[in-house]
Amino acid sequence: MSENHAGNHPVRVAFVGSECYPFIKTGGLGDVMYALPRALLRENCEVRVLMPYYACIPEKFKNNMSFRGSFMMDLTQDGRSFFVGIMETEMDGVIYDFIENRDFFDWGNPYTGLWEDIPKYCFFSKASLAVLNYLDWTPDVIHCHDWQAGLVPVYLRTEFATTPVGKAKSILTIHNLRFQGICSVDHLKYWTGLPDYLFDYSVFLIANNEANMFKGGLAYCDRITTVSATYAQEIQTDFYGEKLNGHLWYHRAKLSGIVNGIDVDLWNSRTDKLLPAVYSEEDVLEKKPQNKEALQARLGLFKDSSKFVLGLISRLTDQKGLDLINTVFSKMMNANTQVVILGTGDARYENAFRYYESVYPGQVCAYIKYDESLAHQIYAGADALLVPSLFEPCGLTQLIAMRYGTVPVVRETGGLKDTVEPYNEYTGEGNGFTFDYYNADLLLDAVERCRKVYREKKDNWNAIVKRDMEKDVSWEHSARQYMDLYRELAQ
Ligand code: ADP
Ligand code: GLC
């Protein structure tokens, strides 16, 4: 690895997380696990990504992996040993090590239910450290992501403290505090084999006989980061803290927010092979209508580029503010509006959107699937993208939308607040439409304000579109902030 920062040695970082695009992705965590390591390579960093070898990883990726070795590892309280296999591949300078074990990773998509996921990620966290030792690759920093890697900082300072990897520091990044890995104390004790003193209120314990994997990791890691400055503040409050706000407040000296970016090569309207018509900020006004009509044709909507097309690309869960949309859906519709929904999740939302599709044929499309290529076409073909979340640690869809000249309509929470500047009708500044309180009428008002500018103030609208496309949503700045943190810890 070259030394592009005079005199600085490359920092070695191991990423540990449960998903990573293109191998497996269910949401934004998969995007970050892909894009951030690549951005770090450009900052004089050596990166290895450790993740499970799920059966559901497509064969085309498995066929490119090579076997790096295997060993047996003790895991449970009663000393059961489990097989740990290592499959490896390299992509553009990042090394990916997949941890194989058929007892844990042979089913699920990749998640199943907590009862099975807890043993799965106990195994994964411990095996990650064992693999680093086995490969004789000692990182300066182990960068752990979400509760699934939450035990890494705990194992690192206990069972692995006197092994080579014990020299590393750890960062635990909160991508979503809603999911924490909660189970009975007995279950966690059994699957981790960790000593009794850790099952205390300062580490794993949250109630009588209830343990929380994320809580333990947050206590034991050297630094906690989350994916926007606003979310870092929000999670110290009752409303957003998911019952860990007291714990996070206690550990606030080591907590900070670093906003996510997106991979601007993967999300690039100038080169995107999935688009009917590629475009830049120079010709967006001419090419977006072409993408819009192609999208309308693909989805069976009335083909008319003058319609205002509102997109939603989301996991369909209560986090995403879908109750607000549901409350005002009919009021949001008019003859010149079309709505395109791409998402999967809770049946009640899937069915609600299917219902609206049946009520507004040719005007509403509810595409209840996970589909990367359609996502690209919606980002390019829609005029605006809705993200009215109840909470949003960062949110990537508004960043991708902006990059594609699609105007975000968001609630001012978490990363949405930090990345979307509200349009000011007096000065014409800003790059999206926002509302503050979690209230359906405020969402409706934001959509109406957005639509009004689209219809009645074309010059202002076109200026917003161009500003969105020019906004820096890359990882560059945030990757440097992570580098500063890694260097500080590596000293
Ligand atoms: P979260 O991680 O909470 O789901 P983010 O906004 O951070 O939300 O990231 C969501 C990512 O998943 C984006 O890359 C988005 O394009 C993608 N995505 C979500 N739902 C779908 C879907 N049904 N089909 C394709 N991509 C999707
Ligand atoms: C989580 C959050 C989302 C964030 C993503 C990546 O899934 O819900 O807001 O963008 O992680 O950090």
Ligand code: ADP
The other form holds:
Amino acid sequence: MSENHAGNHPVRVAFVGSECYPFIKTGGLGDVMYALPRALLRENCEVRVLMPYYACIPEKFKNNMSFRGSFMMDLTQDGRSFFVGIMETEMDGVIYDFIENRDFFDWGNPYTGLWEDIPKYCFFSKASLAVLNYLDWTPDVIHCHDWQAGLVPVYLRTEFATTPVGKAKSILTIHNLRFQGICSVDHLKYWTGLPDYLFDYSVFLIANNEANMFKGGLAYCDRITTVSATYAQEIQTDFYGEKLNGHLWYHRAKLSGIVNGIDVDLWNSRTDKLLPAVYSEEDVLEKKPQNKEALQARLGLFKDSSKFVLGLISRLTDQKGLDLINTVFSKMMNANTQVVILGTGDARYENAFRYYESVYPGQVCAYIKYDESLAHQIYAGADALLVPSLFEPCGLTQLIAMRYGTVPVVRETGGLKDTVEPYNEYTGEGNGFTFDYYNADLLLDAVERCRKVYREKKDNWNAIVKRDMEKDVSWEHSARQYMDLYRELAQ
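Having seen the form predicted in complex with the named molecule, I'd like the form predicted on its own now, please.
Just this one chain is shown here; partners and other molecules are left out.
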């Protein structure tokens, strides 16, 4: 696209995904579907978001939607037709089109189980393209998210190739490769109505009678992105590839990574109403100790701002590296260290952290539920945040921690590796403490290096804190990288 053309015509992008904050959110995908389109508007981009009209969307949002039309669409192998309704709303300049069909979206919250979800997202993928044609809104790029939108690139190049929307290019973003949309070949053939030639090893087939929706989308899209550059490399290996590593390696020429941002209005230590004392990089050294003492008081820890406070805000599961923490917990503790844990998950971790709380009264607090205000106060009151994940496509906690001047201690994987530069004791450079192999002793070593700088090299520590607070972790940075990709595709 020439500069001139780019200047006159904003790039048009349709986002297709199964969830979007504030309408429905179960995880990080909902945040991306909300934040990235808003950031793109500021980059001369026209954005529409397409998602299902779930029954569980709160009434206050449904009341602001208007009916844009409806039609019947054939879907299955035996030619059954289904109703497609379009409900629309606008928020902050982004248009949201909700695809309505009671057979598929009037139950579940929003996911139920793979057997039921496969037909639901076959319908959603095909209906998304049909809706764009119906509204006469042809995007330059269709940006699809995770396996639930995996069939969009396939339908785009087959059944919709000769329709107006067929002119669009497609991107498929992998948020977490662990979830893929796998079912029997017959089940997928029936619910997509797609031709037999697509059910071979280069597109859908993964085993004798097993098909994979995500695999087909990755084969047919024009570009694949993941939520960090390191994760894009990792998923081409056996360990991280979730059995699609060979397929991703084959398609590596179109694969790249762009790190997610965070909502810097929501996570802002200057304006955060949930903090006892707000602060900026200018006065962080005076105000952070106040937040620490308020956190200690709230959680029943010994009140002393000179203590080294280590935070953990996480789902309590194996993926998050909690077995490493469990292995070396007692070695991590000393008289000058306090640990604060916030989260829920596997019973064995919940119970382990409750046990440590009883062994170290006044030094450890295990808060086993989710509490938004406490999360904000831990980000502001802790000195360091632990993120020792086994794998982490992007990771948001380390970005939020940096924004609050809390130093991340992370394993070098996925987005953690891309956003945390290890501290160098000779030059003083870096913005966190890292370890490479998934090993409990290496985690312990990283914690000890972090604590040593905190206690013995205060000037270096303060420089790391300020560097973290100055780092650009906003969506604007990511949006500019996506815009480069969209413009390249739209040429």
